[in-house]
Amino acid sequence: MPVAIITGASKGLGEALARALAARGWDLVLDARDPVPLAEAAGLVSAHGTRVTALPGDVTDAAHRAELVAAAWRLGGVDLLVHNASALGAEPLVRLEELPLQGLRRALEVNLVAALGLVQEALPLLRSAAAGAVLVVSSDAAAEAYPTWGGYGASKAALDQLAAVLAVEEPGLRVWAVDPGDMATDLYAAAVPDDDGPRPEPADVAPAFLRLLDERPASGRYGAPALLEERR
């Protein structure tokens, strides 16, 4: 069976995409910050009868990146790598004359050195997969200027050109940047607390994710609406 190592897999998108992947047979390593939950949706993706990991961690943590690999390499090997994790920087977001510095920093690391350094840890089994794959989630607001959003956007931006540079170096994988769009989840409400307007459900997002591993299109940063609104 194919192995995914899903970040950020506790709850919302991360847990969506879980759900969905043991649904085809998928085995997973999932991680998140907070173990009861993570222990919680665990449970719930292994009603599939898939096996699951669940690693309770940090993504920042180089020894917890490595366990997550080891983790997977125990399954059979990694044929996808989802880095869903991320920080807003502030909650609830500011504008930047506000943005505390350490927030930022914690943004990039999360958003964007803990990618890299999971995709490090990770490639030798990639590159070995028969069909491996890098999955990193984007956002609108690393292609547009919102106000307050800058922090997160900025990291955002540079995990997209991150992806990019991946997929020239490692022509064998595909590497996928994907916005989903907004979706009702923790982070949007954490970000934006006043804005309870009507948003999709994140398991109503996760097939567009599926499609691009079923058609394996080029490696590039896709939207999850456009990719939704294709298939209908």
Ligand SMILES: NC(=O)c1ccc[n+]([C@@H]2O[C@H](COP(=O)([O-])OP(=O)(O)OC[C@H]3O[C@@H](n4cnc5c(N)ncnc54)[C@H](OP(=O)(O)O)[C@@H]3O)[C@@H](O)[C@H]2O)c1
Second form
Amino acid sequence: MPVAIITGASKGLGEALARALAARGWDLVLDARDPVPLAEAAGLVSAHGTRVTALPGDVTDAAHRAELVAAAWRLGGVDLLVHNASALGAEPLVRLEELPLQGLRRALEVNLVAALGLVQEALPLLRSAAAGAVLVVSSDAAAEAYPTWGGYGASKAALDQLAAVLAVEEPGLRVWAVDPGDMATDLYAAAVPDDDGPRPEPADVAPAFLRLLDERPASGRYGAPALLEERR
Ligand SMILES: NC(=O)c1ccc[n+]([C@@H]2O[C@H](COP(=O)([O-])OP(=O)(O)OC[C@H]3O[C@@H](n4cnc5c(N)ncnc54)[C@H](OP(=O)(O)O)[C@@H]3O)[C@@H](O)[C@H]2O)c1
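Can you now output the form predicted in complex with the ligand? The one shown was the form predicted alone.
Everything in the complex follows now, all chains and molecules, and the chain you saw is the first one.
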């Protein structure tokens, strides 16, 4: 069975992806900082009958990243690495003039530095997989200048560029940066608490990611809404 590591998998998009991959027979290594919701999510995901290893921890912790990859190795390797865990830098979001520099540093550590740390840790296993892939979860805030999304958006823009260069350096892998579009999750509610307009559920966005795995298009940046639209 193929093996995926998914960071930030106790809720939201990470959990939805875990469920979708487990339903297709993937073995999984999942993380999140809070062990209780992570264990609950892992219990639901493992109902599909595949092997699920849930490791509580923070992606900014190098020892935890090494544990994630070691756990995947025990399941057989790393076919897919999904860096989905994310920090906003300020909750709710604020204009740049008010953004605490410590918040920006945190967003960069979680969204960018940890992604590279995980990639470095997993690269030997990804390279030896039959069809290794890295998927980083981006945002339209990486490409559009929305007021208050500057720190988070800068970290995601840097993540996009990291993925683009990794794709060139590792032509044997697929490296996709995916903007999932707005979703009804705790992250969005924390970012903009007053905006309770309707948005897609993460489970409705997960099929866009499955499409990438099915069709394995060239490495690059993709938007989930377009992937879903073209599939209809
Ligand atoms: N929701 C949107 O509208 C939207 C739009 C564009 C892009 N995105 C991106 O989509 C991805 C998923 O976001 P979401 O909306 O699904 O968020 P979410 O529902 O808040 O879930 C975030 C997950 O990441 C975990 N996490 C956060 N920080 C972590 C850390 N340092 N180490 C390990 N796990 C960590 C959380 O658990 P713990 O808190 O227990 O650690 C949780 O499992 C993110 O990359 C986000 O930037 C979201």
